[in-house]
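Starting off, we have a lone chain in the form predicted alone, written out as structure tokens.
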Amino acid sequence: MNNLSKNYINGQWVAWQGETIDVHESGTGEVIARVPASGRDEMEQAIAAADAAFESWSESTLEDRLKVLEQLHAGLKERGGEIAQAICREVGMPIKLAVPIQAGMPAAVTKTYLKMLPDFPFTETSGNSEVQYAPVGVVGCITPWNYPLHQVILKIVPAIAAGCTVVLKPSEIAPQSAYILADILDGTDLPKGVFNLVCGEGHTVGDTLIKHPDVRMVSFTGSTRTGHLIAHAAADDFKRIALEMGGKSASVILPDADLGVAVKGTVNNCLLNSGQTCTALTRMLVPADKHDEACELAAAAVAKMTPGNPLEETTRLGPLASAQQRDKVIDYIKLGIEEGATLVAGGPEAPEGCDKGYFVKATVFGNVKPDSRIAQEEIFGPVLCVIPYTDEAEAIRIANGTQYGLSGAVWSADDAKAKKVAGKLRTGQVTVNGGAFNPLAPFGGFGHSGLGREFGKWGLEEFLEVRSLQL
């Protein structure tokens, strides 16, 4: 990419002379890019482009959009390579996985607007009334670190189909992959203006594009912390705002449950992208008579995912993004330890033959007591909490124990006790033994997990304001 140095504002790459951010691959630690370190009047520029694009925009037809779209979709097919290798690079997550994840995502996810945008209903009748469904105007994206180009796609591609214009934040720690997907959009029939990135700093051009009066809404995926003060920032002039934050899962195995394929799909999802994943099943919960043997089996299924190169294709755990990722989860490795709670596998120091890069050695802790810190908080790295309850009612009271809500899991041997659990859990999604993940069906937390929904139409609705037409 030749762009980097520079931002995507009115259709046009615009050229940044001040200071820069260091993107580091986390296999190494090695500085492999430079961002702008941006400014204010960039962020403003941007969002005067996005402002004077919507009318026209807002107005063009069905056709117009999914022309685009199909562009989009085409570009994101033919540069997946580029995409897959830029990410594992930035994030850690083996190269393996990132072909399918990291790029087949968004591509996919793409598609799925493609063929649903043509039924969607802009116009409907209730009553005497004609129900419309218009673009909320302009959207201010504020995406993470961790899917990078997939947060990206959750917000552009629904907003751009709903007919709103867009600037985007990406995280400075992995944009690679919005450069190219700024490229991309560059190549297709998108009116300048509608699409606009600007890269830096969250308290600088991330509070101006949560603050400006002209941004009509917010659509931020990070941390809660971050999430509330953008709450509180659009609500002194009432923007929208879509917020998907954190999470601390659980995977309630019920006593009937294969006990072997529960542990091995809750450790294999708890290990993706190194833990780095908001949905991550990071609390196992076990019945009490076999938590031993549970964590014996976890140990087992941690001891194959040692630590390598993301790069190669045999690696199946990568390292962590950041230094500072790396330092706080270690730091949460050593909390465990002197909370109390046993350590199965894994620990603090550095995986053995990884001595350059930001990696951590896959971690199981046993015992675990619900209100501790390890079993509370987000550590967003490879690391399981195994805990014991007594009873059915005790492990939906330990599940829905903490403030996030975004996912979880139910392993039983019948199909229909494992729904009925499921169904008590206050969180967005539950798998069920294992049930497969389907790009469809909305994505979205309770609590402090979030506010309103991704995928299919409830994404889109997300960019939609209601009008009635009393006739």
Given for the second form:
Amino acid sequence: MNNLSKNYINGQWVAWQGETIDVHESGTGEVIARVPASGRDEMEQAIAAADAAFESWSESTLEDRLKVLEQLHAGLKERGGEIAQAICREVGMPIKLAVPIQAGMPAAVTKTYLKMLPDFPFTETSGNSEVQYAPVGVVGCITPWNYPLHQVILKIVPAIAAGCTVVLKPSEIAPQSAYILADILDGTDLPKGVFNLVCGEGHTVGDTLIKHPDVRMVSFTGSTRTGHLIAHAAADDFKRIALEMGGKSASVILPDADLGVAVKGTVNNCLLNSGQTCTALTRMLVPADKHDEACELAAAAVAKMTPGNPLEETTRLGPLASAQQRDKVIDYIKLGIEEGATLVAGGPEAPEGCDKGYFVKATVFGNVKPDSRIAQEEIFGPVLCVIPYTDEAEAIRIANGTQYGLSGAVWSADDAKAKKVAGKLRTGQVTVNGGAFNPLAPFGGFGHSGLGREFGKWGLEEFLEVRSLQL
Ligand code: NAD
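One more: the block was the form predicted alone; return the form predicted in complex with ligand NAD.
Full assembly next; the chain just shown is listed first.
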């Protein structure tokens, strides 16, 4: 891919002569690309370009915005194969899943905005007032590596649709799809300066972006640790923030549920993208008298998930994105053993035949104590904790007993009962009896999982200020 050694500022690819960051192939550990470890000056130039472009883009017509988003959508569809390959190699998601999820979802989400925008009320009437929805201003977008294009699209599409201008700092671990995106946008009618990309590390360019006075909003997806830093920095000059952060989501299997279906659904969800999914159902809550049977079913399900080369069509479980992430997950598996949980499947050793790359065995722990560290902290790898409970009230207490609140699931033979329990979970979304993912539903977290919502009209409203004219 061209331009990986550059930044995209004010409608131009700008060469970078300084230090670079290696991008690794997750399945082999080899270096597959190098991107700029840009400095604060480059970030300031990009912010200045976005600031200069704001006045005219904020007054662009809906037709102008729709035209650019149509062009973006066409580009995402056309380059889907390239996007899926790049992300599969960086992040480790098997290619068979990377095509529909990592490449397909960004195009699908863009389409939802194309459909929704013409009907969105940018002005409303309330009594004798006209209520106007105005773009926030320059938006800094900071994104992680696990769904690297999807998370970017969820920010830049509604931001551009709202009339904001954008500076994107993508993940330095999986940056290539952001470069494809910039290349697509470069070929559209988007005016220069509306979208800018600066690649580099969080503590340098990311830090400049979150603290710059001309940036009026930071939209962030990533760890709760970085989210804290952003919230503190934003408080200094009352920047608006939208934070999508970590999770430790519970799958609550009620006593009357079909155990086989519920365990299979939970394991598949937990292991998606090798567990590198913020909404992963990593705690499986089962009635105490069904604990052993649930563990056997979970072990049988993970046994089918042999790790392998993510580029092969038959692979169902790929590696993790980096050596650092692999080592962190292995340390958590060792911690689970030290904490006295029962190792039901997997373990800390490298999987057979995977001596290169960042592979970890799919691991299941049984008899996990709800307050142990493996049940409380986000592991972000293929590790499932099975937690027994005695009654429904205890199950709800355990499900709500972490600092997080991003996702969850409830399984029951009785849909109404499942829905009632789902309504008691302190979490931003709940899957009831395996309900399908919906890109039109609001997405975000309670507690330390986030502030604000993405997707649909809720995602668009994050980028709008409200002004009322009294007439
Ligand atoms: P991370 O917080 O380490 O990095 C995310 C981004 O923040 C990167 O671009 C990084 O360079 C940047 N960053 C790091 N330090 C910074 C600083 N001091 N100032 C400004 N920017 C900085 O997260 P990660 O490890 O890349 O991603 C994994 C995390 O993301 C997990 O916790 C996961 O749950 C979370 N996540 C959440 C969602 C969600 O929607 N809630 C989605 C995906 C991932």
